[in-house]
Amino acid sequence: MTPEKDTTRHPADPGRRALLGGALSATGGALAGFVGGRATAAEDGAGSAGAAGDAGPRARLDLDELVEPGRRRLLDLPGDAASPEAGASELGRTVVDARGRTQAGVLTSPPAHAAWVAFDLATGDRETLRRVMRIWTDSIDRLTAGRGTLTDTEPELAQLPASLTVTVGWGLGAYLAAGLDDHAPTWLAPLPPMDFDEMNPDYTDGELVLQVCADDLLTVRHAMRQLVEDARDLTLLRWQMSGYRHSAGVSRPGAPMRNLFGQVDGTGNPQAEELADLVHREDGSAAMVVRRVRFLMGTWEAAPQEIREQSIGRTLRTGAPLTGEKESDPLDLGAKGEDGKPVIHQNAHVRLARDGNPRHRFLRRPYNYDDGAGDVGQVFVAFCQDVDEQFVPILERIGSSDLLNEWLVHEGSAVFHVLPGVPVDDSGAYLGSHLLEA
């Protein structure tokens, strides 16, 4: 069961305020990807198409249009644009509009680079939260459109947005600080502790979170720096992580990535037509779970391939289930080998990660990380409507019996409420204004 929500207000000490309700947990389900391949919006007659099968901007299937139609566009650079912006590719000029019913960066196909930073409010009051949201909304509008922020001393670094998205979420502490306890979703609480937890407080909790993603690392770093500086006097930095996936054009459009275990990572995510019933709530908001999962590469690489594949229930080379030949082949959980034992082990990850309940599903949007000195793994990000209903049942199924847990260390986790988007036609609205101005 999910612990009851702790409504006790604590001082603004970063070591205490954000620790609401005890330890957080991470799950062995760290191996998943996203429904769609990235594709850049194309202009009629602009540029040249690649060869058949090429994953360039004009050849990629724009699956984003199926779930967020009209959100992507191409930035027109001035004729006297300086080098290296002059003649920039469609990849660099792609804009993902920040405003809409939902925030970008949830259903948006994941670009190559991402960063996350969590904060606590420096002072626990509604006005501080209001000021942060107003500033961030303006800066996000500017950065995603290829412009510097109001205080940007290097606006040149913002000129190529490269599909930049910034997603903002509130933790339970933000609701408490603003006196909005009654408006906090019931699932906005720490996940139930699990036997495999080895939580590091340096990677847990937070009252606010920013997710910044783009196809260019320079764009991500610049945007993140500007947003952190925006709130320097109003917030306390809690934790920060960064990650990467395949770069645009490297793999087939719509293909899942490979994680650092070499596994095909993303099979079985919801299809585009299923997302409306699984991810966003009626008001355009969503639940967001962020976890840091360290990979034990030494012991993984020492294990025989057969053991590694049995722990997952899929082949490493193709991602096909052990009962099939292609990645897309359905699992046959009843299949048995000549020895009478299940072909897919009873504790294989793929068997435990599903229970047949159509509501026990969520959108997975993970990234690899490599912090050097052998510290590698995955920043696992999941989006859904209700953490308790959709996510926790799978967390509990995986538990301590998932064979894959032998090579995973679950060391960070946090739960956030991704706010509804800012309406396109309301110049006075900002992120969270529907609550903060009520």
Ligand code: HEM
Contents of the next structure:
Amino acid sequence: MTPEKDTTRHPADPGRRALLGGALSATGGALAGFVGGRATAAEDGAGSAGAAGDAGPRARLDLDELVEPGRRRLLDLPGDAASPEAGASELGRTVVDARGRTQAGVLTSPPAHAAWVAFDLATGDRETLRRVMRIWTDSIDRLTAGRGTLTDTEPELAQLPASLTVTVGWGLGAYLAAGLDDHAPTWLAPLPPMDFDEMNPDYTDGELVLQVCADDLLTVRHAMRQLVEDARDLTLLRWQMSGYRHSAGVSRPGAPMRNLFGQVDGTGNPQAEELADLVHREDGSAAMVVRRVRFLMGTWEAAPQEIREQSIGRTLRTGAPLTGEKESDPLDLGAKGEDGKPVIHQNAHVRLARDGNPRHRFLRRPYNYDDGAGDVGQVFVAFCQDVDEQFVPILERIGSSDLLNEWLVHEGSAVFHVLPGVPVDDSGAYLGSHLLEA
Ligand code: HEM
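Having displayed the form predicted alone, please output the structure of the form predicted in complex with the ligand.
To see the whole picture, the full complex is given below, headed by that same chain.
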């Protein structure tokens, strides 16, 4: 995907917002009445959709129920009986509630599709940020519940949420624009430069970010379009990326994904019970690192299997450590072969990515990307409480001498602060209101 830049970064058409005249500018005040509220069917235009039971599709339940119990529910049959949405599967009808102590899309097990868009504020002031946050909060409430946004001319496209989550983060620029410098976490800054960096400004930094994930690409695209339109007059688009993993039901529930090198990717992530102390901060916020990492497929594919497996320290077929049989076997970093050399190479990725310090851990939530013409790789996304304390030490370890670096080029990098969630019962609250209204 070619990122759009500069002040014409939004699509060139005048957009619905312009056509709708003052409708959106009036929402600043009017939105408060909708935030947290469940709009009526008439407002939605797409028919209402109520909750029915707690069960979600089996393919997604395992991790989610452990980590975020009760966040999933099923919509009643959406649309009217004659619409294509009637009779939709559980997968399509699954709602992940947007509201809660934390935002969804962090601990939520990753669905098949994801897109990220980063913005800068059109004018650097608190009121602009406030307006964007109020509008997005309302739109996210609606879209994740299977309803169109206030200005959605195609609300039918919102009817199948398919586990839609939208996660909103602020870069340092948002704090500065709002005069909230003192509230910005100390780690909210560009990551230190690494040897493998070939940073492209088209994929780097940003004052705001949206991460949109769902089990259906149509849902992701529609939601993203609405949210970008919401902020059209208030922001400048900085970069966008999209990614994919296996579709739900295709692989074993809870199984890690395969990346485009064919590696089993996700095995060493913290277990569900460890995540509480590694990802979210006391206020329900979290740190988010996004790296766009291009894969050098030609030379990877030309390398012998043994070299490819040595570079990571795990087998390609099962993801088992080179010292074990099964994916779940522990890494034995001390094991030596008959030649006296370590079985897992001194510079293997898994050895360097684990330094034994229990605080140097974080949640990886990566997606594959394929933007055509050989531009393939991984949108590496990681969540933690403190980037400097948990993430940078590992980045520096792999940055110097990781065998895997032979086939990786880091082309984009951004750090965001994922805001705390919006409380379920507070109709006046919106994303960031704890700071913007203080
Ligand atoms: C985008 C390029 C990357 C690829 C293809 C990649 C691939 C992998 C693979 C296949 C594993 C082994 C299976 C697993 O535990 O998930 C792994 C483990 C890991 N990677 Fe990466 N990785 C990449 C970048 C990074 C970066 C940038 C970091 C952090 C700075 C990182 C941190 C880790 C950690 C912490 C582990 C788990 C190690 C353990 O077993 O404790 N990786 N990675």
